[in-house]
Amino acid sequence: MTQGMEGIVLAEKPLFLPIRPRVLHVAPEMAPLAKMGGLGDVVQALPKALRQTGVDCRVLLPAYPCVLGNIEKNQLPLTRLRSTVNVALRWRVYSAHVLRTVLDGVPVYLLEQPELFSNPSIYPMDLDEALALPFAFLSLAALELASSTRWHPQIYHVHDWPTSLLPAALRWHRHYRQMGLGVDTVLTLHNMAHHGILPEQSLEGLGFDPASFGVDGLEFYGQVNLLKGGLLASDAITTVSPRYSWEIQTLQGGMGLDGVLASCRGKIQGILNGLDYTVWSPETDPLLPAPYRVGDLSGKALCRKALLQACGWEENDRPLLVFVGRLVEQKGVDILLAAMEDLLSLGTRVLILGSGHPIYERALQEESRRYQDLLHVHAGYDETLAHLLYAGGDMLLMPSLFEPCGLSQLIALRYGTVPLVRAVGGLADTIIDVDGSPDGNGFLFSDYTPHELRRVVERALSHWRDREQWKIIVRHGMEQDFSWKHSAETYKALYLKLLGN
């Protein structure tokens, strides 16, 4: 400290305030309120570990009937604000009540607008202008919120396509493109495989400039993709894994937006998803018969037995191989089915928990009546067996073709389930082979084929069959973290670097 010449103490060094970034994460789903897939987790878990780093983050979400369902049936807090939000769409004015709720410490916002908001489903089974337009409400109606909250973001984070007209309008509306230059935008790509296609007259009414229907906007090949125009106008892009974040810059990942996202590149980074521990951890798991941590696995058996029993099984100490997830081409349910008579016939016994596709699910449930001591197939979900297959298992089945970031080998790692995986995206970031590390955690293939699948199976069983070495490959895996403390700090840096510019 110095002496000024008035005697007022001087500071050396300037003194500044630390920057605590508002970031507003809008989206269709956030479990547990609404969930339809993984995309729903992370909007759960993220912002609450972005709250922990100091970040001043919050969600919005549509007010579904499930939503407001599971509020009640989880005794949330709920309140209703005094001013609504309203937003012009197809020459009409649409309104919504703004509630509020706190998730995990995490505020979130609720559109309530029943007239929109009423799909059980959340997603159309086939997008058209009519079924498109919640989505465009939810986007605009976030650049409204602050009016109805008091609350002004700096950042608006969104996800996938149902949110990309969000940015979208930041460019190329006619009325918020003037909110373009104080705010930013960043876009997380939770699977490509999904873009918001529309044909070209679903923008009339949105209150877009027609420029943003060019080859540098939101058309594409004569239509409207919803995606393409989030990716052009948003300030920074990420994947849900590092991996995924140039696999989606190829012609075989970018599912035909490789060019657009190529051209992006300098604003993309990949940031692996996190697992929530506090959700998924065998020590404290209230739906497993029995906890078990490392260096004490005697719960692992006691849950295994408990799910032999579940499935009306006896013990023959073959070991467990088991899928969770959607029963669709994606997770390499295809390549599963065609090599099941091979994996069985190695002295495993497989149990698969999903649903998806019609013809998958009945072809699984024909060879569980072909093999039923030694294929258990329950088409459906059910959580609490869901939670006994990661921790009843020895190894889990996870063929994908395709995986942005992946969560069930996540889960299986820290459940002691070692995980048999495809090298693509997430799976191949997170997983190391047990043959090419004295660290592995698992076991890897490349080529998406049946063979390929009974080959890695039989890798893995030729240490199985070794049990003192099998036991320092399930320490491997549960010993590794990976919470979401270190995303969160991934995002926190990404959040003040875009405040910086």
The other form holds:
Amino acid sequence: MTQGMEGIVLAEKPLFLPIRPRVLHVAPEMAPLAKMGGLGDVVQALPKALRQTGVDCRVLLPAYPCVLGNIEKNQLPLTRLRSTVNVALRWRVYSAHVLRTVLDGVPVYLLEQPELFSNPSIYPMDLDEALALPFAFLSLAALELASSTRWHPQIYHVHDWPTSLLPAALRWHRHYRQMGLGVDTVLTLHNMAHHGILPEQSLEGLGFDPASFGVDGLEFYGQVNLLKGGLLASDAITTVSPRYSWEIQTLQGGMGLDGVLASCRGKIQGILNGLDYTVWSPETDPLLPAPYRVGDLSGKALCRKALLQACGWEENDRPLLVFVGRLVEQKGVDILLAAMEDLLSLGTRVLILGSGHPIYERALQEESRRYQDLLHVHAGYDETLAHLLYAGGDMLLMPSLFEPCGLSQLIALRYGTVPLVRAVGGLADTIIDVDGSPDGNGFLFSDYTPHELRRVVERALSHWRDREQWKIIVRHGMEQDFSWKHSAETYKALYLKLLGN
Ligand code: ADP
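I would like to compare: after the form predicted on its own, may I see the structure of the form predicted in complex with adenosine-5'-diphosphate?
Now the full complex is given, and it begins with the chain already shown.
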């Protein structure tokens, strides 16, 4: 039997509700230490908000070189724990030193294993047997961590496919399945587009019972599907918005796993992501040339000026449409490209900041050469420029094919930049169409076509011309509260429910 630091017996379910649930988030990203997208933002903000609700929440992360670099840059404390964590994988034992830092009050454990964690882009381009090892190690090392930290989680909270092997191990691993009786798991789905598909032989030498490679386990059309295993084995599944939780149970949204998800229906819950207003507030944002707030938008005008200057553009009254995001199919770059000429002909200027698929980057760059005075494309990842775009823009374009939650529209709302979005996932949960409600904060369109994108811009422009009404729309967005507080309370309630069951 294992004794938790707070004296709660862990080998069985406790008979009373713990006052302070102990939850370990296991993830490959956590902003600002390692960030590739929205998942990194969530793993930074949610544990912080959970601690404020009284949950003893901690994070486990690989010590990628960028993580260590960012710890130094941000002058965070760093200690090395005495004992190592060891995991048997592929007939050899891999060891990692455990480092500990604290970020925004959240204890963060880092696995120092340079052989496995050296990929500067965090996620492998192709998943094959060898490349599965880093995430298998991260997932299983999480279950060994307590031997080094002497802190025993009651709940493992994992994120997407990279850490899905953790709940799967608690169900099907020859060694770790005994642990499964004493702990609970939550799997949060940030994006169903990636499943972690591996060849069948990848499971060999990882310690899984061969029976786990079956239709009720990790098998998926003759291959290993890590996410499927995680979905089936975890005690609760959350999605990052309520709408996304039912979209993924449909044929189009499930990306092949709709049947599996339908069988898990009873344990799926959609909890909207929040936004960290300590980072994203125009009143206090140190990356803006001028601060502003809802009652006084003069600073926003200065930000707009600075943004136009950064593009080498003259100031004029053309509305500025901005796009910040990954240049991938999901973000609707196809219809954006197809509609570009039309959007510009409506009298707009478009500013794009993004990195992603080289085909999209090239196509956008070509368009920007055609329309030099009207379209500016900045290919790359640039945090400072992103802040300036959100502040200096008039409208945000987010024509996503699908969008599990989306942070960009929440940021745009707070920065007084009116979102024009496709009505999917978290976009549909957060944007209220101006033409459908007196509380409208943005504009929605449904069909994934360039024509519909043009139409939504036309609708927005008809309101833009009435500046007094536009100010009201801006105010609605800026005054809304999408902070993490409410979401964190909902996660806490879920943890308590799991521990109480
Ligand atoms: P996803 O997680 O699908 O990439 P989200 O909208 O949930 O999309 O989150 C994206 C986050 O990454 C936002 O904070 C956005 O501002 C930021 N971001 C995306 N692309 C860039 C970029 N090229 N430069 C700076 N920030 C970016």
